[in-house]
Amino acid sequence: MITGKSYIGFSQQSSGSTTYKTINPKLNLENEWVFTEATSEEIDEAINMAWIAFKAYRNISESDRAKFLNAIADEIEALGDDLVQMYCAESGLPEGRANGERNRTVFQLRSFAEMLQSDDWKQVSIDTAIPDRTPAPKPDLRRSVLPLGPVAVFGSSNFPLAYSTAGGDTASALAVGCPVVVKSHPMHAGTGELIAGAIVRAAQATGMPEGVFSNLNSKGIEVGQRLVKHPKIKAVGFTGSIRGGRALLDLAAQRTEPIPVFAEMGSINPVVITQNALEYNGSKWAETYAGSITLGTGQFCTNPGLILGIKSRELTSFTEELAEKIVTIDPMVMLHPNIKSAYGRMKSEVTGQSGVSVLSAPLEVETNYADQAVATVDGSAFLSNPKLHTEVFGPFSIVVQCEDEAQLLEIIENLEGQLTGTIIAEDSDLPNLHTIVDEMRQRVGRLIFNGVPTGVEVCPSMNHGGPYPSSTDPRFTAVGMHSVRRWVRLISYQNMPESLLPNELQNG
């Protein structure tokens, strides 16, 4: 039963005036349910109850975590088709992605839970004394981490369970040791209540401190903006937008103390693809594009909005068959009206500039959903326009033709940081990749070979973030097994009696 309140630790509350719904973007419709947005002081409870939960909840051991996550994971399954309804009714999305997206969801749990059992992720190292060295004696040093406080987590609004309540920034806070307030997003608030009572029933059966997590439910922007300022909350996890992630930075650097914000943000994953590519498997290609640029609508971080090649017939001819195919998939619906009418403001903004040319036959779609679309434009209009390097969420992508190769690497040299890059080539094309691989890898987190951006894998060796605006700190990812390494700080003892270090630093 979803009851519109926000989680304030194990209770919940709704003391205040401010209440909105949800919509359902297929119908076009609200929601019958109806959510009281979280007020200054039960935004204040809850951290405050977050900072009192972190003195036991950081030294709580790891098996006991563990077992803490697992039961959220056990609580998330027992929701069953609830949860799935629930997630439709609210996103648009089908039930194969909301299975999808469910299972991923578990799974990240449970693979943090997993991580607990071994010390790696603690990042030790250990240097014994040497007394007797000259001229100076040298000291016993053992360095590990600790958890840095309560984190303000964001769901995000395009993955309602992997990006949002218990996705992956909350995963990886609680498996480390941290305290989670969660700003639910309002385009889900009731899949966000039902995620954030599986957490609370898992935290209660496992023993956890009231205040390791809580849920706000937030209309606006005033609940995140007190979160960030809070001087209790010690980190921020964001997905979203590049005015949205930057606006938390800006507010978390004007705190007394400064905090760090792990905000990732805006992406048009450039792909290069090469003249051999194209005229040996263009077509294959144009298929595999059509179908990566419209999965999930584009409303994928990860969605191909750049597409760039040296100007040639065979170009030309690969552009024209994306831009068949990719109309005939059919249309689905936006995540929210609000998406849609950007998506469409964006995408005309883009094709209005001076020397870009829509190929792709026009689209007559029902309300919120998506008329997919591909542009093109040389490399002299790309260059020297700004406006075409911004993202248009959703199934869109402009295609660059670029006179030469130098031309192609001055635009890469130029774009922004990025989530991805991707290089389609044949084995013939090897040998002079080496300058296109050295350009890409200074703009993007992940490079791909022969592949799609879209599809984040959840494993040690991926790396989700990058180079500003993709990400805030392009030292850190998302995603991942490291992503941990966002949420805990490096501290080195000192010639520290054993009895007094950590289990992972004690010589046994």
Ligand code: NAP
Second form
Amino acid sequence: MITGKSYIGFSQQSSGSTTYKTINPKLNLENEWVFTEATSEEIDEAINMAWIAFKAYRNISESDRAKFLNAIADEIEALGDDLVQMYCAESGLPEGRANGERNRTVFQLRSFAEMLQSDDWKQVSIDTAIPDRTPAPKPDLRRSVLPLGPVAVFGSSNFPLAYSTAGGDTASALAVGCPVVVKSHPMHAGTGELIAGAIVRAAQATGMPEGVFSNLNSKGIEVGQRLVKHPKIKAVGFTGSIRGGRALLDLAAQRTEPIPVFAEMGSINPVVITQNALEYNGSKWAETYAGSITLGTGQFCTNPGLILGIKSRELTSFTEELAEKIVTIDPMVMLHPNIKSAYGRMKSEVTGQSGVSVLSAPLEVETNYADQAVATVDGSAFLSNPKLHTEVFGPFSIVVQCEDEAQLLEIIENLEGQLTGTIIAEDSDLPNLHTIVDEMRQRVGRLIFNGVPTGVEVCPSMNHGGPYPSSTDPRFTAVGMHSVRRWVRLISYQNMPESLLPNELQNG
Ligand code: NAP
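Could you drop in the structure for the form predicted in complex with the ligand? We only have the form predicted on its own so far.
What follows is the entire complex, opening with the chain shown before.
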């Protein structure tokens, strides 16, 4: 049953008076449940509890933390169809996607639990002493990591499960000993409450300290701002818009004690297609990209929003075919009326710029459904107009017709930082791709060859992040086992007696 209350530690509270409802975008109707925004007192209580819980939680054994993570996964699975129905009602996403995302969420939790079975994630380094070294003896130095403290997590609207309440940020922070205070996303507050309940039950069943997790309802930026400004919050995880992520980064930097903000934000994910690929496989790639651009109604941070090629008859045919194919796909509903209106606004802004032509036929769509589209523009117009580089969050892509390879390279060099870049080529292109690869990898966090950027594998070799503004710190990934590095800091112990060292640094 949905109560509409925040979880402050293990108890549910709703002492405030600001209420809101989520929306079923398919029906374009408000859902029945009423949520109450957390008050300043409730926010402070949750953070103070997290701070007290941190003292115990950071010293809880890794095997017990693993039990906690596995128990969360079990509890999420036990939510069964209730969770799927709620997810669909609040996001408009289909059941298949709900099940897939739940599996991914559970997989992530279990993977972090498994990670805790070894010390590999602790970045251990041991330099034993050389007492007779001249001219000065070398001390014994041993390095490992410590958790930063309570983490504020801002769930993403486009992944109500895998990147929200118990998503990658929460799972990775809990794994390494950081309590988590979630700022619930107002578009899927019911999904958030179900998941928060699962985390709290798991914490109680496995003996975790109260305050290890809280879930704050909020509609509006005040709750998030208070969280980020609170001196006992020590790091922030965020997925969403550049505007939101940047605001939180600036807020954190203004604190007396600035803290890291790991924000994963906008990206247009450039794709370079070579002349040979266009000649030999242009139709195949047009079909593949029509699917990738519209996947999940284009609401993926890895959506391919920019396709770069060198002007030719084949590039024109590819662009026309892409535009034809994309409108044969049934339009799909967007996550929320606000996301739909932002899509319409951004698409109009980009397609209204000088030199841009929309090639796809206009589509009549129902309320909250997205009318997918493909546009094209010359390389010179693209280079000189930064508005054309902005993310249109939804099923839209622009094909840039470059004059020559020099212009294509100039465009890549001048692109803002991106989560991904893709190169589509034939084997015969390989000897000539080194410069493109070199320029491209300077701008992106993941480089894909002959594929699509949508679809993010969860494994140790995945990097999901990139130069600003795709993320606020390109040295870290938000996906995969290495994402735990965001929530720990290094610590060295010099000449420390064995009995005072953590296990991973003791001899043997
Ligand atoms: P958002 O507007 O950035 O909001 C994300 C979360 O951050 C929400 O909980 C929001 O709170 C909070 N927030 C935003 N600005 C804040 C601020 N200045 N101070 C404190 N908290 C703040 O993203 P969204 O709601 O998920 O979607 C809106 C747009 O973001 C989309 O249309 C799309 O353009 C973009 N987006 C991009 C990606 C991507 O992966 N690239 C993913 C999702 C969204 P409230 O909602 O309560 O105000």
